[in-house]
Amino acid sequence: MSRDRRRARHPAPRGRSGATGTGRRVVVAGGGIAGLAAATALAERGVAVELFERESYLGGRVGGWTTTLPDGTRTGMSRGFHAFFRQYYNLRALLRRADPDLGVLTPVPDYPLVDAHGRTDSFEGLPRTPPWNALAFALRSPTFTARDLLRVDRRTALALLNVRVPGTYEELDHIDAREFLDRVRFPPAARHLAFDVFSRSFFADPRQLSAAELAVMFHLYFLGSAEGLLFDVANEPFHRLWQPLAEQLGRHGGTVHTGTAVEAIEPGTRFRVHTGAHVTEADAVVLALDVRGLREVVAASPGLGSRDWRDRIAGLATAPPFLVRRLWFDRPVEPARPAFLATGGLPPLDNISVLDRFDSDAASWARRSGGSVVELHAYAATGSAEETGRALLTRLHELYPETRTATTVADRSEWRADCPLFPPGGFPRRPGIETPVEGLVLAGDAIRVDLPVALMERAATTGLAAANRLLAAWGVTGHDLLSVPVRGRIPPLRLLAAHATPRAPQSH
């Protein structure tokens, strides 16, 4: 349950209770979080929904499949763990449709951050409410001294305390995250643990990430929320996580087609949606695709939208590649190891996850074999997949020395480059939910929505917001959205920040 009494509610337009009997039909392209959110929200209001997903599974980048290990075990595999933060209000509300108690999620007791010198920061036991959470973190951090606090450019740092959407983008989007932190004068060690870990969770080097995106992210997870920085994780493999929601969609009359990609769209009196040799007609379409899929569909649909809008879609960028390497060992890691460990200044390693601590498939295999299942993450990789994989294993051996003598029973890697990139200066041209085509809306974590959300929560929020736009056009009540407060929580600091406009960036 939410602990933050100051979370913001964004009411949906009001109208009729539902669209039942109107014959409205919508095609949703994409079965990730955004597509599932849009499809569910529409079906709950009596709209006939058909959802098409090109993969054989649902969940998009949070989806999963099965793989067979050398011992014959059929087990879950995915693109890596995801953190379900307590301030992901809209995502959690979506999951509650099929799992009211959120039994599929397990809380993580801590998420320690370690640097190259072995200094460790922890979030366990911190107060949840800003600014006391940030103050307590700084006071007990081995990487943040009183002298460091005195060196911080407080005028610039105040921008972190007065986040507003879209105002913060207007002020900071032209600066990259590294330059912004240089101007704030955070000590390098504290920067690694307090900021670089955040920026790399967007799969980007800080030099490629908008400073505004970093500021909004810090507001969402820390300075703007009283939910705390600890999170929950799925205790079921991702190939089972989304099935209950698909079944819930079916109970509302929705239809799900996996292994079927939307290829092109013809606008007209009704939309004609092409999926291979088949054409489906619809009153509206939700494009809830990843960057590549959205670019491809729009490029294959020459009659869709204005030239400027099409150029904005074509100009969407993807982040550098990332690698997830999952290893099944013949012996356990030390019991004192945390389920999750984040790293700063230890490239290419960003995260170690001990999956058998929470994932039911991994736990079952570990109990039977006496081994362990460990996952390594490298975001914004600069080398090849092979080089990165070898370096990840070397880092694991340094941090968890007991794995050096372990035998690897199975080894699976996922090398991908399909996450959206939010570069400096990109916000003004980021496509929003509405499009120039009546009845066509966009959703996904690459899509602009003027709320303080990110990652999975941005996907869920845009999916619900896209459904709301269509429902409002038909005079039907939509679904309220929730977010952390839309501006800094502390009025005196907001007042100070409002008079401390960030300096123009210096030329180098």
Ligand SMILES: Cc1cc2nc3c(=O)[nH]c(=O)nc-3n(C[C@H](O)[C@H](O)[C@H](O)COP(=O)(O)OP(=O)(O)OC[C@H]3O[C@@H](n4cnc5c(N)ncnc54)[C@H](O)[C@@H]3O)c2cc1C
Contents of the next structure:
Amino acid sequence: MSRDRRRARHPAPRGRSGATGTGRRVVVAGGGIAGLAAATALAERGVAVELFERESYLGGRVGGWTTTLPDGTRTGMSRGFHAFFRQYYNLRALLRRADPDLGVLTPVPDYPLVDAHGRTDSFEGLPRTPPWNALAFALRSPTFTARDLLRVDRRTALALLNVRVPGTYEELDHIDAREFLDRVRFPPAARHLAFDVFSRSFFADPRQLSAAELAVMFHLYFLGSAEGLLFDVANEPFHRLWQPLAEQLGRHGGTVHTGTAVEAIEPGTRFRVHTGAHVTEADAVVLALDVRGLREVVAASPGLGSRDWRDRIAGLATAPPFLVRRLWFDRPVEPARPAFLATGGLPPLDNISVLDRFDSDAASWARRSGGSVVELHAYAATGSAEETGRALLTRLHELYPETRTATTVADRSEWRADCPLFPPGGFPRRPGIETPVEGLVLAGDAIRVDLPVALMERAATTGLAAANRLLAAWGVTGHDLLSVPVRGRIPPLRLLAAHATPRAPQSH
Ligand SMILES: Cc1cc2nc3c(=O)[nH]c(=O)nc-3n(C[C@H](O)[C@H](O)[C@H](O)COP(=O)(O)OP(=O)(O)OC[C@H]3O[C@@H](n4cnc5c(N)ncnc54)[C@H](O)[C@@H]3O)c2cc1C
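Could you please show the structure of the form predicted together with the named molecule, as a counterpart to the form predicted on its own just displayed?
Entire complex below, previous chain first.
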């Protein structure tokens, strides 16, 4: 339940209550969060929706499949741990369609952040409301000293207190996150914990990430929201998150085709959507694809869009690869280990989760075997998959020494590079939801939406907003969107920030 009374509501255009009887048909390409959000939002308004997903499962990067362990157990596998923050209003509203009490999510009591010197920060028991949350975090943190705080360049740091979208991009997009932090003169130790963890959650080294993206994230998670700094996790394997939503879509008359890639789109009086030998006609198309899928479909559809728009799609970049390594051990880890531990300055490790603490499949395997299921993440990997995997295990042995003598019963790795990169200077060319083609809209976490959202919440928000665009064009009421407040929530600091001129850009 939301506790932030200052969250912002963005009303959808009003019109008729539904499109039933108009015969409108929409193809949604991509069955990740963005595609599922768009398809659900359209189907609920009586639009006939067909969703095509390339993989055999729904959920995209938060999708799940099953794997068989050497002992014969069939268990859930995925790209791994995801944090569902309380301010993910639109994503939660989507999940609630099929799970009104959000029973599939479980709160994590804390997520300590540990650095190479063993210093640990914690989010447990902090006040919820900014700026008290940030102040309390800083005051009790072993990585901040009063001297460090006094050294901070307050004029530059003020940008973090007056985040607006797109204003913050105009101010900060030209510099990278590392340079911004240098200008803020953030203490290096605290930076690892408070900022690098955020920036690496965008799968990029801070030198490859737009400072504006970092600032928006800081606003969304820290200074702009009073939902608290803790988050929920899925207590079921991921495929069980999306199946109920697909069934709900079916109840609204929608159809889902998994294992079916969209190959090309022909514009015309109606769109012709090519999936292998089959062609589906539609009045509108939502492309809710990952970066590679979007680039490929647009490249294979020569008549689609303007030259400039096609170039912008072709120019979208993916972040470096990441590795998720999941290990099934024959013995438990120490009871004091947290469900989730984030790390800073311990490359290539970014976090460790003890999956059997919250995931039902992992928990039942651990109960039966007396073992544990541990997952390690490395984002923005610089070595090969093998090197990264080995280094992750070494880090686990250092941090959780009890795993050194454990026997590995099963070992699964996911080495992928399918997250968008938000490089410095990239924002002006980032494609938005609308396209030059009437009836064609985009959605996904790589797509621009002028609201303070990121990652899974950006995927859900762009999906709903894409559906709203189509519904508005047909005179049908859309779906209201929610977000954290759209600018810094502390008026005097906001005023101060507005008057502090941003530093002149430096060349890159
Ligand atoms: C390891 C990891 C950890 C993460 N942790 C977090 C976290 O803690 N919190 C958070 O908020 N976010 C997290 N994220 C990010 C989050 O997963 C994404 O932001 C979100 O899932 C993106 O959803 P999407 O719908 O935009 O894209 P996707 O999930 O990529 O969906 C796109 C879909 O399009 C399909 N597709 C591609 N081409 C075609 C085609 N030609 N035809 C049909 N279908 C096609 C793909 O198969 C995919 O299913 C994490 C991501 C990873 C990888």
